[in-house]
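Here we start with a single chain on its own, the form predicted alone, put down as structure tokens.
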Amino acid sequence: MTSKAVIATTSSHSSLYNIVPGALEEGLDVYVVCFDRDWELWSQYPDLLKKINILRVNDYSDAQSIVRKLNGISGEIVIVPHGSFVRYLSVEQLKRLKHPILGGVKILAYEGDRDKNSGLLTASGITTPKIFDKASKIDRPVMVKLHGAEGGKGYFIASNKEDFNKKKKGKKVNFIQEYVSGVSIYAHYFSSPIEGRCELLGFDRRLESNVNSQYLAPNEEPSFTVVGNVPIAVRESLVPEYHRMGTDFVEQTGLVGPFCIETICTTEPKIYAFEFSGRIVAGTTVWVPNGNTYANLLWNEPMYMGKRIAREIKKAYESDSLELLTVDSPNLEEI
């Protein structure tokens, strides 16, 4: 055993400015799975290199390379994965690592299955957008999702089969949901066994490139890129709303550590879910480092979702109870 808990992750998503900053502030040893597109940014902190252990991989696809390196690291190790992880690595693959992944597997494998994620949603109790099998069935606004955790690239709206058809243009489309107007907040959460609670630590909203520009021509398709993120403080009147949208999930689940409930408010107001993310996701780097109204009330101290793992890691291994934080989602369905 060592002297102090170990996380292993991988560069890009959350890991230079949120979960790698946050294990180091609670005094972790850290080791990064970088990729060669993103060692020109990592690159320019040679003064946070020097505290990490930095493991290079030529390309973010080559999943083979990715799962061994992760696998030659040595000793007690938490893994804690972001959104690349549901990206560029399969079920499979996940399953070939020998460390275990904070949360499991098999809330990232729900994630990344859009059917298995709208509908454990509903499962939770959560309001959630109609969804659409057949684009023949479609009979209002929808929005039209692709496949994979690209921040929204390629999302578009249809209002029918015709105009369905006229947007594809070849597109690899798996996913139709009925489009909801309104103000688009995420809520973030983490699930700690530890405190044995669900925390709802903060919110944000994202920002998708020409949809929230400031003017849209008329000839002018909306894009849903995201392209950044800003902190909210939703109205006091809907938080607990969404703490209970949290710990509902967590009942449903078992899951364990954070997770995102990505929502639209409507005018009524109206909460729906559309989509959730089993892990840490981008839109919380903007409390670091510095926490935010949420979760600074809740610890007393600046606490973002970096730290935030962390320090759940960092408690497990001093009582040790790591074997707490690896459960993987046991009330879900194996995959």
The other form holds:
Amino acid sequence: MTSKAVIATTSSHSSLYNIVPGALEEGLDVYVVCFDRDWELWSQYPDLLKKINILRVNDYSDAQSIVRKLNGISGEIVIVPHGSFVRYLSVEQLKRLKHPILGGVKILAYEGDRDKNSGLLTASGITTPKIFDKASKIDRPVMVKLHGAEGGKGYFIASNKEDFNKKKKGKKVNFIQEYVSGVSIYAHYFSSPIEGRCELLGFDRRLESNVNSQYLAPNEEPSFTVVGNVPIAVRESLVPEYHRMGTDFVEQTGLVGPFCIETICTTEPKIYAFEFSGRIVAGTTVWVPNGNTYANLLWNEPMYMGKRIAREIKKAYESDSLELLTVDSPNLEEI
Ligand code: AMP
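Next up, can you give the form predicted in complex with adenosine monophosphate of this protein, since the form predicted alone came first?
Below, the chain from earlier opens the complete complex, with every other chain and molecule after it.
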């Protein structure tokens, strides 16, 4: 056993500004597979680079090289996934990694399948927007999501069936979901086997262009392309409900580690969860390094997601129980 816990990940916004700073703050050893595309940004931080091990890969889409680099790291390490990690590695490639992944692979497979994603929320007793498997069944305003669209790019709202047929032309429609009108609230959790609890660590909302702009020009279609995130403190009465949602989701799945439930809160107010992410998401970067209202009260110190991940890995490593963190959502079937 080496003297420090070790993590590995790939270069991304979440790893640079959240996972790696958290790991260093907790005294972990860090390996990062850094793509040439990201090197220009990473090399702006020479002090950080001095403290970590960088493994260069030319092309972010070269999954084989990423897997080879990660598998080439020796010793007991935990791989920490994030959004681009799961975008560039398929479920099959994730299964070829020889080192265990924080939270396992199954939850990432469910996350990536829109029907399974929504189905898992529903199975957890969480209210979700209605899904339309056929355009002919559309009977209300819908949010139309495209194949492979990231960060809301290209999504459109259709007010009815006719509007859908007009707007879908030339687009690869993947998912038709009831449009829920309200404020988007992203709730962030950490399911901790070490502490034996599901922690609600905070909330953010996304800034989306142009739905969050000052003004839409006449005839301008709304765009949900994500351009940033801001922290929020939510209405008092909603906090227990968000707590319950996280706990129910963990009970249903057996999930370990960070996850996010992505919701819209209506005028009632009623919470609809339109998606989950089974890993750290970019919105938690808004709390680095000072933490936030919810996480700091729980931990009596500044706490943010990257640090929370590292704290769990450090504690598990020190009690020789890393295997608790890499169990593969035992309540979920393989897909
Ligand atoms: P997504 O890529 O699924 O995370 O969605 C991108 C953005 O689209 C979200 O941040 C929401 O603002 C919006 N959105 C997604 N699904 C819905 C929905 N069913 N109703 C209303 N807005 C939605």
